[in-house]
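Next up is one chain by itself, shown in C-alpha cells, the form predicted on its own.
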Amino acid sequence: METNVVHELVELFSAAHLVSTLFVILAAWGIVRALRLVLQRLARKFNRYRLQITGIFPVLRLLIWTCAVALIVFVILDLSQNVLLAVLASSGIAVGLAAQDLIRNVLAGIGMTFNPLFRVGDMVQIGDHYGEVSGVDLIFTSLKTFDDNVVAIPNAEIIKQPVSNANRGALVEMVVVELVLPAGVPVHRVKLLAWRAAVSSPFTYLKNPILVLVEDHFDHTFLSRFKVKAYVLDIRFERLMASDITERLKTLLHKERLHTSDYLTGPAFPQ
C-alpha cells in the first residue's frame, strides 16, 4: 500500500497534470477577472443598484475558486482516498504552523461571505477606521476613507470587534450634522433655519424625514447642541452633504443676524 501511495504521489507531478492544473487556475482567474469587470460596468450603468450588483461578486468568486479546486483534486489529479489523506496529513501540519494567521483570515473571510456584516459599497466603522467598503477578499477587507486612503483590515480582526454599518446595502443613509451655539440663541428659530438648510441641500433625499434635535451641552459654559438628521441621496456624498448643510445654516444665521457673539452672556431672544 505504501508503494502505491508513493507511486501515485510521484505521478501527481507529471507534466500532463501540471499543465492541466495550470490551465484550470488561469481559467478560473480569467473568469473571476472578467466577472469583476462586467459587474463594475453594470454598477456604473445602473448606479441605483450599485450596491446590490457589487455585493454578489465575493460569493461568485468563492464559488468559482471552489469549483476550480474541486476540478483539480477530483478530476485532473483524481486522487485516491489514501493519497488524499497522505497529502492532507503531510501538508496540514506544515501549513498550520506556518500560516496560522492566514488560515484564520481565510476562514473569517469565508464566514463573512455567507453571513455578511457588510457589502461592497457600504459605509462602515471598523475600529478606528470609517469609510466605504471597496473590496472584500478572503484575507483582507479594504476601506476607502474620505481622505482617499485605502485601509486593508485582516478579516480575522474584523470578526473580533463591533462593526457599525451606516446603510446596510441601501444607497441612502442618515447623515448627522452638529452645530454648537451659545445657550441663549432662539432655539425654535435656529431649528427652523437648520431644517431649511437641510431641505434646500441638493444632496438631501427628500422622501425621508428631516429631523432637528437640540440638547444642552456644557463646555466651560452652557451651550446648545443642534443635530440635523437627514438622508443623503448617495452614500458617496455624505461629507459633501454635511459640509453643504453646515455652510447653508451658517449663511442663514448670518443673514438673520443671529451672531453667536450676541449670546455669549445668554440674553433672551423674543420668540
The other form holds:
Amino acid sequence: METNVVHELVELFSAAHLVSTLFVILAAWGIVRALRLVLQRLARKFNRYRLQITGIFPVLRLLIWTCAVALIVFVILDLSQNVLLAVLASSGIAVGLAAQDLIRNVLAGIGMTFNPLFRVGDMVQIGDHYGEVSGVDLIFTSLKTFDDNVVAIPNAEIIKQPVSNANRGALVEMVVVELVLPAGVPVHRVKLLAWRAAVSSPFTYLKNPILVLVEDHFDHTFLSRFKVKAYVLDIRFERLMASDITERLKTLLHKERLHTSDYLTGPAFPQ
Amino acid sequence: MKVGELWRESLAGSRAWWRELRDRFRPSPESRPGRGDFTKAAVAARPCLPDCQGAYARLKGLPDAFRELFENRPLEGESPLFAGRDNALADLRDAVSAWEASPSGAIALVGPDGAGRTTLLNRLVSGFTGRDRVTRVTLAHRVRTETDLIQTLLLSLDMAETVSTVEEMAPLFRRGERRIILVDNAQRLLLRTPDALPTSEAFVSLVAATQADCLWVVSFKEGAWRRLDYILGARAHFSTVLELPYFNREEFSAVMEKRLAAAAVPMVFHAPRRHEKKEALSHGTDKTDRHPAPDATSFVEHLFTLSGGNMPAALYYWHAFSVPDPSLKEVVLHAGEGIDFSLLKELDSPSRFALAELMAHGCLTAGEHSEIFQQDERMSRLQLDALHRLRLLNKSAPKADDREAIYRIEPIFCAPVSAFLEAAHLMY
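Given the form predicted on its own above, produce the structure of the same protein in the form predicted in complex with the partner chain.
Then the entire complex follows, led off by the chain already shown.
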C-alpha cells in the first residue's frame, strides 16, 4: 500500500499534470484579472453603484480560486483518498509550522469575505489608519489614505481590533466639521451661518438633514464648540467638503466680524 | 507543397495580426515626446459635440413662416401649434379653479429645460378673462438679494410702497381683490452661496405668508426645485406641484404632426440606415442612404427615439437631418444617427461639478461659478470656456448693461447630461 502511495505521489509531478495544473492556474488568474477589469469599468460607468459593484469582487474571486483548486485536485491530479490524506497530513504539518501567519491571514480573509466588516470603497478606521478600502485580498486589506499612501494591513490584525466604518456600503457619509469660537459669540447667528456654509458647499448631499450642534468647552478660557454635521455626496470628497465648509464659515464669520478679539476679552456669556 | 504554403500563409497572417494588435495598444506618438518616432504633426483633434447653431443655419434660404415652425422657442398663448400638453393644461386650470374656491393655494410648475413650462404658462394666461387680476413676473436675471426680490415684485405688481423685508411686504397683498401671480424662471432666485441663500428663503416665506390673498403659480427648473425642496422643504408650502416631464411618445407625435401639417413647403422623408456611422451627424454631412420611408410617421418615431421627447433636441435633429432642395421647393429629410455623448466620460471632476451646478441653476456667470466653488474668477472662466468649446454650453454675449457672459447647458444636451450626472451621483 505504501508503495502505491509513493508511486502515485511520484506520478503527481508528471509533465502532463504539471502543464495542466499550470494551465488551470493561469486560466483562473486570467479570469480573475478580467473580472476585476470588467467590474472596475462597470464601477466607473455606474458611479452611483460603485460600492456594490466592487463589493462582490472578493466573493467571486474566492469562488473562482476554489473552483480552480477543486479542478486541479479532483479532476487533473485525481488523487485517491490515501494520497490525498497523505499529502494533506504532511503538507499540513510543514505549512502549519512554516507559514502560521500566512494561514491565519488567509483564514481571516476567507472569514471576512463571507462576513464582511467593510466593502471595497468604504471609508474605515483600522487602528491608526483611516482611508478608503482599495482592496480586500485573502492576506491583506489595502487602505488608500488621504495622503495618497496605500497601507496594507494583514487580515488577521483586522479581526483582532475594532473597525470603524463611516459609510457601510453607502456612497454618502456624514462629515463632522468642528469650529471652536469664544464663548461670547452670538450662538444663534453662528449656527445660522454654519448651516448656510454647509448648504452652499457643492460637495454637500442636500437630501439628508444638516445639523449644527453647540457645546461648551474650556481651554484656558470659556469657548463654544460648533459641530456641523452634514453628508458628503461621495465619500471620496470627504476631506474636500470639510475644508470647503470650514473655509466658507470662516469667511462668513470674518465678514460679520464675529472672529474679532472682542469676544475673547468680553464676558464669557452674553448678559 | 500545399502544407508548406498553408504554413507560410498562416505565418504571414499571424504576423499581420500581431502588428495590428501591437499598433492598437501602442501609445500614440504625441504621448511619447523625445522619442525618435515622435512627430509634431500628430496632434490629436479635440473632440466636441456638433454645432447646434450651424444646424439651425441650414434652412436659411427657406421662407420664414416655414422656419418658424421648427424653431426652438416658447409658443405664444394662442399659437395653433400648441399640442401634447392638454392634460397638463387641464391640471393647471383645475388647480387655479380649486384656488378660487379654497382659502389658499400655491402651484409649482416643475420641469427640465425644454419641457415647455413657459409655453404652458403662456397658454394659461391666454385663457384668463379680463376680470382676473393676473400679474406675470418673468425673472430675466439672477435675483441675488432680498432687496432685489422685493424691487422686482413691487415693479411687476405696480406697488409704489417702500418696504425692506418680505414680512413688511406681505400685508400689501391683502389690499383689493385676490390676484394671480405667475412667476417664470424661479430658478433664478436660488444661487448656492451663503450670501444669496436668504433670497430663496425670503421668496418661500412670501409665498407661504400671502397664499391666502393671491395664487402663486411658479415655474421652476427641475434641479432648482429639488434643491429648494431639500433645503427649505418648499413642497410643504405649495398646494399643487405639477411635474412637467419631457413629452411621451403620443404627445411628441401630436406636436410634430401639427408642425408638419402646418408646413407649406413639401417634405420628403428617408428612412435611417442602421449601420451608418455616427460621424455623419457630427460633421453635418449627408452620408445616410436614401431608401424612402413609407411616411412621416416613422421619421417622427425616429426623432422621438433620438431625443427622448426633449423638444429642443428633436428640433435640432430635424434641422440636422434636413437638406433643402437647391430650388427651395422642397426639403429632404434623411434620418441619421444620434449624437455621440461619450466625451462626457472624459470630463474631469471640476467640469462635472460645474455641469451639476449649471443643471441646478439654469445658467451661471463666471463670477457666480467662482462664488460657488470659492475659486478665482479667472479659473472659473477658463473652466466654463473649456466646456463651451466642447459645445456643451452656450455662452451669451454680454449685453451693454451686463459685465459678464452667461453660460448655460445647451437645451439639446440637457437630458443626456442630466442622466450622466445622476449616474455619477452628482445630481440626485
